[in-house]
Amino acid sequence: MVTRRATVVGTDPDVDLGVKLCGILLATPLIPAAGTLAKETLGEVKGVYGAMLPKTVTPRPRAGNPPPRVAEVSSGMINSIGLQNPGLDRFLENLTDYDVGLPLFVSVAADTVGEFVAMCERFAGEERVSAVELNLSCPNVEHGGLQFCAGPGTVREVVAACRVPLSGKPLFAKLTNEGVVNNAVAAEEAGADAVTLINTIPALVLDPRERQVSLRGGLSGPAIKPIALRAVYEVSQVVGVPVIGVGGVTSGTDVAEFMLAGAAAVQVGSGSFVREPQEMLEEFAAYLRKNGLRARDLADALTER
């Protein structure tokens, strides 16, 4: 298999960081998690990330939730941004903003199965888009306000529906931890080419002085890493499609652990707010060099699976 090598300052050029994800060659296994990479830093990502993944886009513009939106907690953060974004039309108008020499993955979310399908139809003919990631953790009004990730039936429904217009592009399904194994199996059966595990964990912040709820949102950061690792490990045992790991990555060792657990690639989310992804990649390269491994071989290097 032909691979690429990352050209990151401080990284040994002889360390093979290349991986293949659904037929797409990535120079490194790192991918920014949707919503965590600012446009101002796009020029710095080549050589660090293997693919580009912008903020989740929805059919229409969303203003997001009112403040407060973010709270720092022990070993992580809770956010309730509300998928703020300019909407699909504006996103497509500005698609060239993400032309940084990397494969472009797009994350989409919607309120109904039909809206998911309509968005996938728009991306199906867009040559600059290499793959589509379905954010299956938003309310589904067709199913009583439940989340798409609430059960295998709804996961299977939306993935199967989106598979039709996207027959020529890889389709990823991003799932939350609840019911992750059964939902991952359902996604694969419905035609997903990969599953992304996991999304944030539902969490709450209370103000004891005011005796009221301060923030209800999703927990990310190091606190959820062991949960995400277990999800990746267990799902990789039962599906035949690649698993993309995400949750609590803040170091090169974290990247290695996710890939040892079975991940073909690793998304970096809120960890990029506290550490430079380049540093994580250099640490990961050092781990590979010390152990005489290639990035794509890690999933086969775990002694107990």
Contents of the next structure:
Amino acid sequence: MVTRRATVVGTDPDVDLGVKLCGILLATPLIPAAGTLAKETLGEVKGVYGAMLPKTVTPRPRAGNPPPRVAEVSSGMINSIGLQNPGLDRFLENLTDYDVGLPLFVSVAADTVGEFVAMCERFAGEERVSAVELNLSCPNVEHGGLQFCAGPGTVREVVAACRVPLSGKPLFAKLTNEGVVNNAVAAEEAGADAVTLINTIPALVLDPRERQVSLRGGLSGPAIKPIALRAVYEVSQVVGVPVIGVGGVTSGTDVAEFMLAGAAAVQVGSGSFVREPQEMLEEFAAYLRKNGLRARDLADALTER
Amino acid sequence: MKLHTVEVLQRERFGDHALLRYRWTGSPPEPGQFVMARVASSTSPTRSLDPFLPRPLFAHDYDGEAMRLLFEIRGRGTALLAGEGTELLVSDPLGRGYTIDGGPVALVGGGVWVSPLKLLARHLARSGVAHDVYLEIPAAAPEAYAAWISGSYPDATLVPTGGASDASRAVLESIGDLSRYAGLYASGPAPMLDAVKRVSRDTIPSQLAVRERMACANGSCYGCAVPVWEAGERAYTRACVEGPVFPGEVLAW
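What I would like now is the form predicted together with the partner chain, since the data block earlier showed the form predicted on its own; can you produce it?
Zooming out: every chain and molecule, the one shown earlier first.
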């Protein structure tokens, strides 16, 4: 396999950071997790990421949830943003904003299978878009508001339906931790080209002084890393498609751990709020150099104990 | 988020409030801008990730060499910042601050939110804009804090108030006739900002500094939502990049 030698700012040129994901060459294995990298900051992260992944887009504009939307917890944070976004039409009008010389992946969410399919149809003919990630942690209004990834049945249904219009583009299914192994198998059987594991974990913060719920939302950050790592490891054992690891990555060692667990690429989310992804990449490069490994070798580098 | 390691020069405590001074040679803060700050870990080569997020704190003052942050100790993050340690991790000054136009103007502040008004007053003085400062001092505030505020804002009119509920009214009443001002700059609790917004509506331009919880502080996460009017519709915008200072008429409270 010929892989492009990555030229990445600030890292050792002798270290090969390149990986291949569903036939797409990525100069580094890092991808921003959906909803954690604003257009305004794209300039600051040149040479750090292997692909661009903007905030989840929905068929129509969404105002998002009323504040407060974030809360701090031990070694992590909870967010309840409500998928605030300008909607598909505006997103497509401004797609060139994401032209930063990297493969562009898009994250999509919708209320129904039909709407997921309609969005995939719009992206199917969009040359700028290299892959589509289905955000399956949104409520399925046709199934009483249960998340699409609540069980293998709906995962299979939505992935199979989106597979049809996206015949020429890689399709990723982003799953939550609960039932992740069965859901990942269902996604693969329905035609997903990769699975992204894991989304934030449902969580809650209480205010004992006011005796009320402060925030209910998704937990991210280092608190969930071991959970995400287990999901990536176990799913990698049973599916043949690539796994994209995400959850609590805050260092280059974390990136290496996810890849050793079986991830072909790694998304960085709330970790980028507290550290620079550039630093994480430099640490990852140092790890590879010290161990005489290339990034793409890590998935097979785990030794049995 | 890029955080710089800086040297702590001084810490002071006034009851639940803390003043932190650190050496700053980066870009100077505009009044109304904020920084993200967290303690540096002495034991880890990187940093402790608990607490996870840095805290957004208004730039209180900057003299060309040292930055001052004035904040309320509310939880673990701020308690650690007010605690010990010779180093600190801080971001560049962030966000959109106050715009300085013509005078005379009134600066209206309450509680710990008076913080950004010090740097604003400094810039107004430098620009030759006449300004008066009106600050609420809650009755419950520690004496040391009240003393420090009166020392820090020597020309300010200090308005003692019984609590948050009447604070905005009391401060606005102390100003009297607003029509002698070309603009109102406010930083205070939500009821005070709301009151300033109401009295200034259609007559005097106001600029209000809002305070929101933040995570990324660079526009990525949409965590610091502020309701605003956009083309006649209520929508959420981001305090970190569109604010934290907003024209009063834009805020849709």
